[in-house]
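Below, in structure tokens: the form predicted on its own, a single chain.
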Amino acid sequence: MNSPLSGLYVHVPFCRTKCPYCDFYSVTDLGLMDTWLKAVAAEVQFYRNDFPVCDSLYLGGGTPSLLDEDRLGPLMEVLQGEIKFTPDAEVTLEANPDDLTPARLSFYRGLGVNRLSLGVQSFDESELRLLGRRHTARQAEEAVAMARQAGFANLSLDLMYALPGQTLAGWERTLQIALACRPEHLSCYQLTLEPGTALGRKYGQAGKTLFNEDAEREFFLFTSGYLEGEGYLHYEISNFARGESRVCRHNLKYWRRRRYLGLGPGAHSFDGRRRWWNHRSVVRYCELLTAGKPPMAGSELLTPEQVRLERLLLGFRMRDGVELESLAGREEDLANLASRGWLRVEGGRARPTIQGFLVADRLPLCFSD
């Protein structure tokens, strides 16, 4: 049964300049930033009856960091006034660590932020300058410290391995500078050539990985061994929480299939039963929402069966795995995948081990019809 409670996400879809890794959707001509804020206000006029009550917002990019005061603070009062949020909820801001500034931080923390994602991706200068990040590693630490002094209990950080020309041992540095600013919660991913992406046409790989299958492997194994041995818990293949109390509750709605607004262009929304996206162009979704009519792109609506099998490739990415009666009649197939080191029945749930998470995308499969 789904919660009532939902989340809201809005895309802030600007950035200064775009990494040549990134294939998020975003626009470098910050000149349409006020206008995107006037459409977005117009959008949750259309959803604020349908999705009333939310226990997060994320506010993702993009770099919503680069909205001033006098874009973020009406942005967060409009979202404030059309949607009710609970007195607990999670408030996330994604920000980059040379945006920080110790009145910007006070300024987010008087708007309610409560949770700020670090792009830092890497404490390495060499990895940095690869990745076309702004900041240093040097301004990285800094902003944790801001950060921390501005109040800030739950803080996250971004990081990124199998980079080009990247050693186990230089990624095991990386996250020891991580470890020493005591992050509540790590998000460790691994870089993927994207198509359209100036990394992904300088490698000529698009859609694939720099490494082979044995070192992404050790990589990843490496990672999360690392990390649990002090303390954080491996709840999502790609992320890290300092417990239970520390994982990212807006993003579990997305892994668990719960209710969750998506504001802004290219945004996503899902509200139990049907998804639907908005135009990946700020320039069209300003102007549908400026004529009066929603900025979506397209929707579906899963069969009972598709509904199953993404239960079990989303609940097969988390830790916590998926319930014993989704997989009723599969009793040979949960067996054989036990018997393979890849899930362990535990507390009425089949959950993936560790070489489960590493083969999470077929596990799925295995139990299609």
Second form
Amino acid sequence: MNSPLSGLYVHVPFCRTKCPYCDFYSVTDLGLMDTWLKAVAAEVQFYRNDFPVCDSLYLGGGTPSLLDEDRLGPLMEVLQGEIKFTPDAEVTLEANPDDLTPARLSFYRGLGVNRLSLGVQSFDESELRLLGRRHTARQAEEAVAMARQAGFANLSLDLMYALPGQTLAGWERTLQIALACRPEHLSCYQLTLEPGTALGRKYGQAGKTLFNEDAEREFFLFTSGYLEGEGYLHYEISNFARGESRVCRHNLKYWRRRRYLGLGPGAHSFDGRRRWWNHRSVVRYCELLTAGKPPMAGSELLTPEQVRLERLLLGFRMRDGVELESLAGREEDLANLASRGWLRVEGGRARPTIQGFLVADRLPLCFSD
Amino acid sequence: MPNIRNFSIIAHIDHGKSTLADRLIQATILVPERLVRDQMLDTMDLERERGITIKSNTITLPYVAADGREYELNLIDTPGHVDFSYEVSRALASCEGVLLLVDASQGVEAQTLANLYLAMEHDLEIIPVINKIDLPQADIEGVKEQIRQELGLDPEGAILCSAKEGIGIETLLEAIVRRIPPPAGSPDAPLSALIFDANYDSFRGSVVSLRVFEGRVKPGDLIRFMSTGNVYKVEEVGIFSLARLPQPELGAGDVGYLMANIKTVRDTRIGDTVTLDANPARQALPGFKEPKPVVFASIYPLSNDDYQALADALEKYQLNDAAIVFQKDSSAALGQGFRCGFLGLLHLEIVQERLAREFGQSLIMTVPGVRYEFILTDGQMVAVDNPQHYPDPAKIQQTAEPYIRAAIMVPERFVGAVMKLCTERRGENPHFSNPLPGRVELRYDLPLAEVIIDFYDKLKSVTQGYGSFDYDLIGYRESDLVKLDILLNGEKVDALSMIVHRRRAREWAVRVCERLKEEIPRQQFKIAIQGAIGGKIIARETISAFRKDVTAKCYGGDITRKRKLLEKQKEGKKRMKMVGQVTIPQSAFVAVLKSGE
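Beyond the form predicted on its own, can we have the form predicted together with the partner chain?
Every component of the complex follows; first up is the chain already shown.
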């Protein structure tokens, strides 16, 4: 059932500065880069036989565009040396607009990177400052133009909404400018105040959002309606693609419970049965690998019930939904949710409607006692 | 036998009974250091925490008196709360005398009187004991005057002591020996012994506490329980020291225990008479009252699968608490459960807590009620203690509810507040008296139903803790009753129905709807909470549906984090009950009882 083709993720845990909304793991001590690079090269040795062929590679972070040519080149060389990639493999690199230059972009192309995910977040200057971003709206637009120039035919923009003080009209302006760039893919995240982040502390409501439920709904529904009207497929809660072929192949592996190997501090892996995760600390991660040990911090073997729960929790986040088999014995619940207009049964699958997306976190619980 | 003394200590709650018991034990038994602790007779955690005695415990104190002879003093501990007067009566029937404990600073209180009357009914020798004489606010002369006037006892015979400081303990022990008569009865007569308590030992079966009045009993004897006719072979007899202490036999006058491999818990009936099968007593011992439950509530297992476990737990529990009665009950909302009768609200709370702590039962308990009487149009009288059995309103001719006479003792400055409370609770027929300077005793006739829910808490709060409260049931009075139903999205939740007075129905309906609104989490649809009498809606609250519940990010490949969160929510859901389409947390059924300010 699991495709033999896996995904490979590499976590680049370095940032020039910490963004006040982000709780992904990163450090600002760039002096650790070389040690990290060696460690990743060592880590891949542990798993090369278990994940022999990949059809996606995702360099995420942190800020992968912080890696200069002398480091990114050798990294790609190591990865491509140990793991076989299919010829059509999707190779994504996350980049900050202010890191990009024409030379850097053509270097990426030369390495085989065929998809860029740009951390734009907003096209409003005051919002960009609030989010602690180092680029301007103008720089973001220029980055897109440069990427096109360099031949990138698959661009994704990261945007955020429901920001402090933001109005629906303001969000629409950001979307308009984004659409003018004709990106193949958009990730639109509602701001969540995460514990331990500067914004979380500032607004003092970790885990919460800034708006009331009705305003959040409005943002969410507006975003979906607006982008679908422009021809984008709202294929996951926060993700939009210009057609099926532009859906992010790598992220789909997470959501469809396909195999993926995560390298780097804090990275997560899944081999179809077992999940494991690495130590988050760069230092600890590097120490273990230097000592010849795998940097694993923990692992779990999933029970059938856990598998079922994962299928539902991930499936209901996608327009595709879940196979009806996963809901066997719960036909009554299914009928109930369908009559509420949250799920639609078609093509042997239970698919969430846009109303279903709005309550996706609840849906799995509706199928358990 | 002339060297045996059987006695109890009776007192108002908090007047220092457990502390005095501790002192008597320490003065007579060499207690190993590791066993010394406060309130040694209060074995249950719950008793220590609440500072009250729930179950009576017995202990034999060896004492060498001033006359040089050795005595066996059997102290039978009694509970001090108004709910437990039945347990008190069982203990008293096994005694020849009592120590009547009065707090030197608080004086005679309602419960002191109630217990004194009980002791007098049993014709016991009464030794007044004035405790806490070391307190600066102790008013020994005032209390002596009260003892004379209110109790009609000779205050010159009162023993002055401080259990806390160990003052007067020796004098008290001598008084017990000299003033309490030794038990009568002949060891050679046919065996006649009274079961006044029982505990369950999972290895040995029933451990029966008994008082031997006539004859003797020893291991190997075939004994008969007179009410059931069941015959058992005695395995062990003994006395209660700090632990059970086996003896060759128990004879007339002795207080102790008996084990006879009694496996079926129902077979040990508190109040039963034990005799010898071969040579039975001519008649059973008199004097025991059946426990009379006055408060009723249903309990349900949280999960329907646990019904049998709850049934077993209740059965075992009943052996330790003869006062609880229960029978099967079922609810459309909550499934199979039990309708239970309790002595009072404290008793109810204690049962609930002990079932949870000692038997690991997760319970849902419904709103407590009383037993109402209905005269139907065909002249038939029906008693209803379960709102589910409320008669067809069209056939009800007359309704009646139980009343109590409440005796409330408060410092003068709180009289206004207490009167207001009693009026709110439909109190009638007030009487006032001044038993002590500065203190007022208010007597009110109150419907029992108005008292069982949070009356005592309210009283404590409006009197800043100074009010004491005692009551007697005084029978049924005509009333105007209705059945209040609670509906969730139009569906009646039978477990939330209650019988209330018509005048109080709206107030109750509003209160329950408000509580439920706070307790029921928002769900995928709007929930209407309604209070209704017949078809008429008299209160309403709405819980809006949640309209958005989704997190933007799935944290990259970290599926574990997201799943664990969901697993936690799933666990939480297990503690919920589905009523129709609505999920109700266990807490909601209890919350409707909480008073809102």
